[in-house]
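Only one chain is given next, in structure tokens, and it is the form predicted on its own.
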Amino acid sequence: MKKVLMIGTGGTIASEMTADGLTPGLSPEKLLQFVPAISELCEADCVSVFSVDSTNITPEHWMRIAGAVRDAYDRYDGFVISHGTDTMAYTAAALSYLIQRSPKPIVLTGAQKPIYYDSTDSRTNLIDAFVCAGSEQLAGVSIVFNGRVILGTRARKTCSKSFAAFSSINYPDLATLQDHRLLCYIPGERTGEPRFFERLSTEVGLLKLVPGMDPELMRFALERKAALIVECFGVGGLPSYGDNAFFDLVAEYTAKGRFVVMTTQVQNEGSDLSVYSVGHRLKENRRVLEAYDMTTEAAYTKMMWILGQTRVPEAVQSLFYTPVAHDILHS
């Protein structure tokens, strides 16, 4: 029988009702008591690394989860991480860079309703997650939710309330589950050894453009961060409101050593700075990177991982465009 470690981090799935609303309080051991069928699937052990609403997740929490997987890696066949849904996609992306080429499944799951609700999705998601964690077909980091297995670098929360909370962006689902039976479309690579990383830079920011935005907001972010992810309109570019203020800021701060990553607010199909003049003129700056089909969550956490390793422009550019866990197809 496979051995699976469940790592508890809090979230709605582990929440109880309090005077201040739902608050995480149930341990992973308590969660498993609600789903006795899991004992028939595998030998499950539990550890709680913290218990928080996922709104409060920080990069430090990502490091603690990765550390828990690293410390127990040789003793288990797979891992289930119970997590809040609101920032689960960021955590899945971050873990995809902190734990690379894992031949063992590392599965994140959670729920839209607490586990003690009669109408909860918690029990189904937990069973599915353990099925995937013990599978011989899957590998690496994924999110298992509402019968779908989504690559960790491609996941995004696209529904705030319904059970179909997550979508796979610009990449097909890895697998589906029907009555807790796994139908795998894209098998994982299960050879080789995992590589664990222990550094993430917090000097990465994110700026979403809105019509008429004051360029000083970009200056504020670039002054304080080593890299800035810019969510542009459409296929990408910077606005000109009768001047070149945004372009001048990019030129000024990249000359000072900052990096700018251009991505798009549009959920599907990615960016292409070469299409319009508002984007094309950025292509010559080697410190301006383009996310193409990457999710914002992946672009953000990948830059955190890269800047934790190097600040050399050529190396940053090379690492950004080198696929990790199929995070980028077009570069």
Ligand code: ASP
Contents of the next structure:
Amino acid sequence: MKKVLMIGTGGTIASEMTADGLTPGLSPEKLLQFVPAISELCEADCVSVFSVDSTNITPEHWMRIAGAVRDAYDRYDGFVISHGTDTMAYTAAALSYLIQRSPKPIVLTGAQKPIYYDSTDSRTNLIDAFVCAGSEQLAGVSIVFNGRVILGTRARKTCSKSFAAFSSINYPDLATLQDHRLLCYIPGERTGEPRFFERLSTEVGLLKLVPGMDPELMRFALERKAALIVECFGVGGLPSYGDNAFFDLVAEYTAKGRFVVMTTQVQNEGSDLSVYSVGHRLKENRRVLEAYDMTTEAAYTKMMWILGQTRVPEAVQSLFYTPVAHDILHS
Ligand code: ASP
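Having gone through the form predicted on its own, I am curious about the other one (the form predicted together with the named molecule); can you provide its structure?
Up next: the whole complex, starting with the chain shown before.
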């Protein structure tokens, strides 16, 4: 029988109703008691690293989850991380950079409704997650939710209430589950050794453009961060409202050593700065990078991982455009 470690972190799946609304309180052991079927699938152990609403997750929490996987890696065949859905896509992306080329499955799951509700997605998602964590076909970090297996670097929460909460952005689902049976379309790489990383820079920010935005907001972010992800409109570019304020800021702060990553706030199909003059003129600046088909979650956490290792522009550029866990297809 496969051995799977479940790492509890809180979220709705583990929440109980309090006078202040839903609050995580159920231990992973307690969660497993709601789904006895799991004991027929694998030998399951549990550990709780913390218990929070995932709104409160920080990079420090990502390091703790990665550390729990690393410490137990040799003793288990796979890992289930139960997690709140709100920031699960960020955690999945961060873990994809912190734990690279894992031949063992590392599966995040959670739920839109607590496990003790009569009508809940918790039990199905948890069983599916254990099926995936014990599978010989999957590898690396993924999110298992509502019968879908989504690559960790490609996930996004796209529904705030319904059970079909997650989508795979610019990449197909890896697998589906029907009645807890796994149908794998894209098998994972099951050979080799995992590579664990222990540093993430918190000096990365994210700015979403809106029509008429005050350029001083960009200055504020560039002043404080080593890298700024800019969620542009459409295929990408910066606005000019009678002056070149945004372009001047990018030139000023990249000359001071900052990096700017241009991405799009459009969910599907990615950026292409070369199309319009509003984007094209940024292409010559080697400290301006482009996210292409990456998710914002992946671009953000990838820059945190990269800046945890280097600030050399050529190295940053090369690491950013080198695919990790199929996070970027454009080359
Ligand atoms: N607020 C919850 C969380 O992210 C939502 C959920 O788990 O579905 O922890």
